[in-house]
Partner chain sequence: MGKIEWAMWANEQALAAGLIYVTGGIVGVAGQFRGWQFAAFGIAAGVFVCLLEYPRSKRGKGTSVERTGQYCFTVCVKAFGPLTRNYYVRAFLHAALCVPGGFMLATVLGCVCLGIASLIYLSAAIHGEHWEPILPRTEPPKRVGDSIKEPPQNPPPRPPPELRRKKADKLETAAYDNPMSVTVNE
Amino acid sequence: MSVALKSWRANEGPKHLITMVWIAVNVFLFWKTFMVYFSGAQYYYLHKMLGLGLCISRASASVLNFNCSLVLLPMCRSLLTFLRGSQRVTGRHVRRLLDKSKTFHVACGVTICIFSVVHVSAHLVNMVSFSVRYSQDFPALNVAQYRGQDPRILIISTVPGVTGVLLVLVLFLMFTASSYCIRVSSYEIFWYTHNLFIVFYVILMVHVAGGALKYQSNVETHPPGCIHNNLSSWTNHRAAGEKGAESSGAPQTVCQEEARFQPHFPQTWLWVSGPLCLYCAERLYRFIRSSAAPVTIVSVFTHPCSVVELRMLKSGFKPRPGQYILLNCPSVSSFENHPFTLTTCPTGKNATFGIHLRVLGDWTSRFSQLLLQQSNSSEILPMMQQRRYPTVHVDGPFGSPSEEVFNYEVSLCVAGGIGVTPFACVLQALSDDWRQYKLRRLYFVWVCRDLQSFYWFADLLCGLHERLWRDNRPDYLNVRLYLSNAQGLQSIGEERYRFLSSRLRIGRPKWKQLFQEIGRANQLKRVGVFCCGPKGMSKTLHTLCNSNPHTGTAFEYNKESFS
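The structure of the preceding chain alone is requested, in the form predicted together with its partner chain.
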């Protein structure tokens, strides 16, 4: 039981800790701002006019400030990749937290939406209060021009009102296009609406500069609630009555001067400008990096089950195994960037890098058509006419959880179908030089629906196995292949793939037994579990990592996530 707790603490602990800290900061900001407006002396008159709506709207505004600044940080992908790579700067736990950056971004986004609703509702009430409780005594405090002015006029005639409505509309468009369903079916809608964030931030900067809410700047010389010589007797009586009701001991001071009001400095500029500049700098850096060095396509191979392998060359491109790139092909679509995990990294012997892409949607089918149309023509091309591949731009490399495979002594890599691509790069790096890594044993489980899929990396697996046998480390690599589609008699017949055919099993893997076996063989060790595949499989593995007590072995779960 205590071992399962150790696993749970390693897997879930840092995540829950950060969530608690974030919630605590939000609650603290909300409460502090609420109290400032509720009982602060400089907001006394404003609070009298607007009531609770003022406090709630300003408190939610401070929470919005915090989250609008935080929401940009997890999206600075190059920065996160750099943090992941510098192993002396960040420890293992920090790197595992970086895996959850997209979830954090979503959490901040949802918080922004919820508190926007609170903020807008409170300000609508404020608009009505400004109109109904128009103050004759302190005309500088008013937003309305006369008592009883229609609040809708107030919205469209003030800068904060108009910008507020625009902000809500932009947020509405962004939020409704970000649901899982839309991202899966038409990613373009999500991408183009989400890029409206820059419009959102610009309008936000203008929104807070409106200066509708003012604080009293001379509280020392004009304590709130003091008796003024020129005020109407009704106000004096009211103030006197209140003072009497509150505490009989407080002396009734006479105001030395009139109350002066001033709009406060827009705090949002301080919160938001830093992360916004950082994010814009990062996008600029990525753009320069991707368009500086040209990418040449060296070769194209087709594999069974509609998979195309692409080998490219780019100077100064140094990815690590497990990272992914964003590919952009202007001949197919100018603005779309598609992520692909690298399956081959440049090594000393071979400077090309490669990806395997599965032809599934419209972009990939068009792209593969452009790549393969050269080989379809049967006429002999003259020497001058080379193969004309389409130009591509490569943005990246970006980090992913699979980079951590080398930092454990024992790793379990579970791949489902085309999810094998990050691990293919790992295997490639191992076959190049396995001695330089901390990794001592690798369990590789690959589940496919179609037998032909195993041929994508059959050569790589057999080659690595032979090399490890030659180097006298036969127990380093432990391969299990599963064919989940159990129809008919299927086996890998070729002689040179005998290594694989003897490790091929029909049917789904039995995870519990596998974990028990790994636990028994690696007692008192920390095993890194890496999963890249369908959701059901990764959920099962996650539960098993946390719950199953395995003879002193701790299983740490790392999941690769796609959009």
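Positions refer to the first chain, counted from 1. Computed from a predicted model, the values in this text were never measured in an experiment. Only the largest set of C-alpha atoms that superpose within 1.5 Å between the two forms is called the rigid core. First, how it differs from the form predicted on its own.
- Once both forms are fitted on their core, the CA shift for Gly211 between the two forms remains under 2 Å.
- Once the cores line up, the CA of Leu504 ends up 2 angstroms or more apart between the two forms.
- A movement of the C-alpha atom of Val307 reaching 2 angstroms or beyond is seen between the two forms when the two forms are aligned on their rigid core.
Having seen the form predicted together with its partner chain, I'd like the form predicted on its own now, please.
Below: the lone chain, stripped of partners and molecules.
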């Protein structure tokens, strides 16, 4: 098998397999439900009244039930973290598949929106059919009160109609606020509207209990299309004509009793109750966990380029390098939780953990003001003389692709700007004891626009380099720093950062040459590629990982993405 095919199978194979299974289940549910309502005996009279609108509305409802049950599962962060940490339960390929949970969540959400449009459109046609094809022979089937009733009245006067309008409104707010531009410009709008999912599921349960569509419950004693003396002559004539067309010369069936109709027992709760209860239980567990143990802010540091470092202490908090947390500050917002990668994990010598946050949006701006409003100094104060910092709650830790860095013999970590944070904790763990890990060679590429950004972790990089030299492993770490903006060019002039100055390059990396170099140096090996940076950088690396480097080296791509 060619190297390119091996790389593609490792990077894309499991994802596409799951996608095909998911699509197949959606298609099967749609087609099966469509045929049941199209040719099912119990829906004969209802289908004659509504036509294809009935089949399409119910088929799309089956797809909606399926995806509404799946869309919550990728957001069970604690469950996914547990599966990632269970080495006996999941292998590396399965753990890498779990990293696609956010993508699967988005796919389910988009599918819900698409089939909601189909479902609503079909029911609008059904409302017109209920009005135009009002049945005097089977009044139990009617939703309209009389022939020709305004379909708009049917929508606002029935439980399924009113709740359907509310569901469309809530789904519209959630979908539009999930767009990339809104998430970047105003994350608060995205967060608050996305939590309307609770309202969505409550209304959904009421919506399916409306019982507008009914099925025939006595098919045995009243076969579809049979002739009944109590029915109108027009209905009997039409039934006889249809029966004659289906079987010429066959005797006409006489009804033993009148047709009886009753609404379906709601089935949506059977689909969504399990995942919904699991997600609610997980959220309750996370709330208790984050509130039970208090978080103490030990110190706050300011770094160049509007970056703030926060050191905290929490009893019983045992994260792994590469994981992230959700941070909540009630003084800023009682409900908002923002993800931050851990840049420092607790060790035997130091029980604190830390994050680096870049001040960009409204939340980080208000939070940094609360942290720094009393003093601009960045020294660590004794515990008895600590300043009063705002109260914070920490939820987590949660798994991320960066945890897999240690599970390869060779890894390539690529960071863009503040995207270096997932790898800072990895570098710190290697600095403490690199021998305990499977990793034997690390390529570290960091691209920044501002020279001052490299000072965020300059001491960490130099310290790790010196440690490896003392251990006679200078080839363990390969560092490449790229300054993409050369205006007002300066250099890292401090003597203690001579190592970084010698690794600094001007311009952007030549990714293809870099991959060829790594491939030649690590032939017949699997290289883990980890990226946290702009979309353009991520797309380029993803493409190169799936290409054939002609060296026998397989590159497995891992993208850092908070779920």
